Structure formats: structure tokens, C-alpha cells
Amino acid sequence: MRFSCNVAELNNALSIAIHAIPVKSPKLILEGILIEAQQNAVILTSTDMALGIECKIPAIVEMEGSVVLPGRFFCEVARKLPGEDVRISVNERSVASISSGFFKTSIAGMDALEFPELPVVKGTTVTMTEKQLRRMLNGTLFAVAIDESRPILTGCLFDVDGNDMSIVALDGYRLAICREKLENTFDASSHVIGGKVLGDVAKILNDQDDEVSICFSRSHVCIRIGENMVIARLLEGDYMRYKQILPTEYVTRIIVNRMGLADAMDRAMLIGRESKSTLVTFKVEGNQMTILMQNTSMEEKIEISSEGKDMEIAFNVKYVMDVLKAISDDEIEMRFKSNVSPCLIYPTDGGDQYLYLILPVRV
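Please output the structure of this chain alone, in the form predicted on its own.
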């Protein structure tokens, strides 16, 4: 095998592929990265058997072939290459000679035939733009459960129904839902993708209108983003019936400036840090809301628009801040049923592009 390619493009592909390279594996071959030179491109593949990533970059291929190089070491070497281009040739003993600028070295590789093939995923395929998927993931991933006691909640639910797709995350204390319209109509189906996988996908996505395809089979998902492909095993189990926990009534409704509330939460978190306080109280009285940080002297009043009863309710300040960071709207709507019932957060335009639920803390 012999080819040359741009160093920046190689490093960009490696920065994506490295997410599927295990730090330590009983199978040494899995700690490597498969490099295949075909026609006018080089394909980089990595897998830990649960997650697989494939990246393609343009290259000048003089001789087609393949090799498996030690993944993390090769990534480190590539990051330090001095030239704009790199030339790689591999002999019959799987030894790769690498040259860039005035730099030369060689790395012992492994036989590509030993590297496992990524599964072929066939099934329902939905498409959207990178911008749309990026918004949905950024708006939900923070609410994925970290606790492994309920593994199904460590992922996000992809709920497809007709021409609607929702991504849902919940950890027992808050719920995040983001929705988008699809161009085509599909039968109702639900799939759960691991939060770690989706975190890696979010890092690949750009704020662009380029198309992304998401294909679901019974056991795997394949996400194609440009020349990059991510394949992962779906999480097994029944996801919580989240629609049943959404309150349908409220007694207090307020509209508040999102950045104004976020700035107040930021100050509350700062003041609470000294006393290790995480509890913030919202006291709604007419068109004014007083924010109080427990066990501190911090108090701040902000203007709101409200209807219904006055309300006093407390939350974990971080949970409120996470939601405010995930929204880009200038204003948000908050609904309260009681001081022990969940708070719901909606867009003020009456749309359904997002919905957040935060459980209060009993005071």
C-alpha cells in the first residue's frame, strides 16, 4: 500500500475515529485503526465492538492496500507531523513507513484481515440537516442519566411517529424533549441510543444544512455525516413512558427573559458555592419574581409577565441552569401546578420544538 494525503484532513479524521478505539482491549487488534487505500481515498475505521466509526478522506493512492496501525500512537504521531502532506507506504510485513516534510519514521502494524468488519445496518432511515440534529442533541444530552442502575436511561430515546421525530432524555430529576419535522412520513418506532455515542456524534456535527441520515435496524443504528459514519449497538429495554409524567394543568404561568434568568442563576451558583448550597427558590408575586439562594444572603428580583396564583417553589440551581443553556430563545414560558409538582418550560410562541420538565425540591 502506498498513498499520500493532507495532514490536516488526516488529523481531523483521526480525531473522530479515536472515539471508538478502546484504551485497553483483550483483543489487541481492536486497539488499532484500520487504514484502507482505495482508488482516490483513504478509509479509517475503528471499533470497540459496541461502537464503530468510519471516516473517508481524499488521497493520492499509488498502490491500494490496507493495514492496522496502533490507534492512539498513530494519532499522536500524526498530530506532530511537520509538513502539509504525509506519505505512507506499507510493506508485506505490515510495517508502515511515514514521511512528512523532513521527518521520517516507521510503525509496525498488524494484518488488516484480522480486523472485524462493521455490521451492515438496514432499516428505517430518517434524514435531517446537521443543524437540526445538533440542536436536538445539544438540547437533550445534558439530561441523560449518569447512574448505571437503569442502563436504558443512559441513552436518548429517538421517537419517530409520522413526520415527527423527538429526542428524549431523562434522569429521574429532569426531562428534556426536542422535536423536528421530517420530510417523509414513517410508521411509529422508538429506539434508544447511548448518551456517550451521541456525545461523540455531537462533536462531529456542524451548524450547517448538510444532510445527515440515521438508519435504525432492530439492534443497531448507523449515522452518516458527510464522509463520516458512526455505527452503534442500540440500548435494550423499555424506556420510561415519559408522556404520562407530563402535567396537563397549571395554576401559575410566567414568561421571563431567558438571559436575564440565566445571569441570575449564574450569580446564584457563584454565591451558593461558598456555602455548598445548590437550592434556589423562585418566589412569584404578580409581575415580579424574587430569586433566593438557600443558606446565603443572596436575593435578586427580576421582572416577569405572569398569570394565575402567586407561587413559591425551589429547585436544584444546576438543573435550571442546564435548561437555560440549552435554549436559544429570548424568552421562555414556565408553568407551575404546585410547589411540589414539576415545572414545565415551553417556547413562548406556542410551538413544540422543545419541552423541559424539572422536578422541584421540597423545602
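Having looked at the form predicted on its own, could you now put up the form predicted together with another copy of the chain?
All you get below is the one chain by itself.
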């Protein structure tokens, strides 16, 4: 194999592929990155078996071929290459000679035949923008279950119905839903993808309007982002029927400044830390809400606009904070039914782009 390519393009592809390279694996080959030179392109493939990534960059290929190089080390070397281009040639003993500018070195590689092949994924394909998928993932991922007692809840549900797509996460204490409209209409279908894998996907996505396609087969999902492809295995099992647990009535409704409330939660968490308190109380009295932190003398008042009955309700402060950080709106709407019923958090414009539910704590 012998090719040369642009260093910036190589680094851009590697910064994506690195997400599927395990730091340590019992199978040494998985710590590597597969480099294949074909026609006028180089394909970089990495996988930790849960997640697979394939990136393609243009290259001048003098001799086709393939090799597996130590993944993280190769990424580090590539990042420090001095020239605009790099030339890589691999001999029959899988040793890669790398030269760029006035610098040259060699790296011992492994046989490409040992590298596992990524599955081919075919099925229903929905499209949206990178930005949309990114918003939905960042808006829900925090709420997946950490506890593995119900493995299906450690993933996010991708729920397609007509021209609606929702991503849902819940862990028994809170629930997060983010929605987007699709351009086309699809039969109802739902699939669950692991939270860890989606965390890596979210890191790869940029805040831009480029198209992303998401293709679901029975066992896998394939997400195409430009010349890059991310493949993950679906989680098996039935997801919770989340629509049934969403309350439809409320007694109190408040509108509050998101950053103001987030700053107050930040202070509450800090003050609570010393006495290991996690419980924050919201006391709604007309257009003022008093925030109290359990077992501390902390008290903070914030202005709200409220509708309905005054009330008092307590939450795990972290659950409130997680929601506030996941939203970017200036203001949010919170709806309460009683101090033992879940609180719902909506956009103030009446839209359905997100919906959060937090269970209160009885005091």
C-alpha cells in the first residue's frame, strides 16, 4: 500500500474514527485502525464491537492495499505531522513508513485480514440535519438509566411515527423526550440504541445543517454523516410505554427564566454538598418562588409568572439541573398537579420540541 493525502483531512477523519477505538481491549486488533487505500480514496475503520465507524477521505493512491495501525498512537502522530501532506507506504511486514515535510518515522502495524468487518445495514431510512439529531441526543441522553437492572433503559428509544420522530430516555425518576418533524412520512416503528454509543455519536455531530441519514435494520442502525458512517447494534427488548405515564392535567403552571433557575440550582447543589443534601424545595407563592435546600440554611427567591394554586414541591436537585442544562430556551414552563405528582417541563411557545418529566420526592 502506498498513498499520500492531506494532513488536515486525515486528522479530521481520525478525530471521528477515534471514538470507536477502545483505550484498552482484550483483542489487540480492536485497538487498531484499519486503513484501506482504494482507487482515489483512503477508508479508515475503527470498532469496539458495540460501535463501528468508517471515514473516507480523498487520497492519491499509488498502490492499493490495507493495514491496521495502532489506533490512538497513529492519531497522535497524525496530529503532530509538520507538512501539509503525508505519504504513507506499508511493506510486506505491515510496517508503515510515514513522511511529512522534513519528518519521517515508521510504525509497526498488523495484518488487515484480522480486522472485523462492519455489518451491512439495510432498512427504513429517515433523514434530518446534523443539528437536529445533535439537539435531540443532547436533550435526552442524560436521562438514560445508569443502573443495568433493566438493560433496555440504558438506551434511547428512536420512535418514528408518520412524519414525527421522537427520541426518548427515562430511568424511572425522570423522562426526556425530544421531537423533530421529518420531511417524509413513515410507518410507525421504534428502535433502541445504547446510550454509550449515542454519546459518541453526539460528539461526532456538528451544529450544522448538513444532512444525516439514519437507517435501521432489524439488528443495527447506520448513521451516515457526510463521508462518515457510524454503525451500532440495536438493544433488544421492549421499551417502556412512556406515553401512558405523561399526566395531562395540572393545577399550577409557572414560567421561569431558565438560566436564573439553573444558577440557583448550582448554588443549591454547592451548599447542599457539605451536608450531603440532594433535596431542593420549590415554594410557589404568587409570582415568587422560594428555593430551599434541605438541611441547610440556604434560601433564594426568584421571580416567576404563575397561574393556578400556590404550592410546595421537592425534587432531587440534580434532576432539575440536568433538564435545565439540556435546554437552550431563555424561559421554560413547569406544570404541577400536586406535590406527589410528576412535574412536566415544556417550551413556553406551546411547541412539542421537548418535554421533560421529573418525579418529586415526598418530604
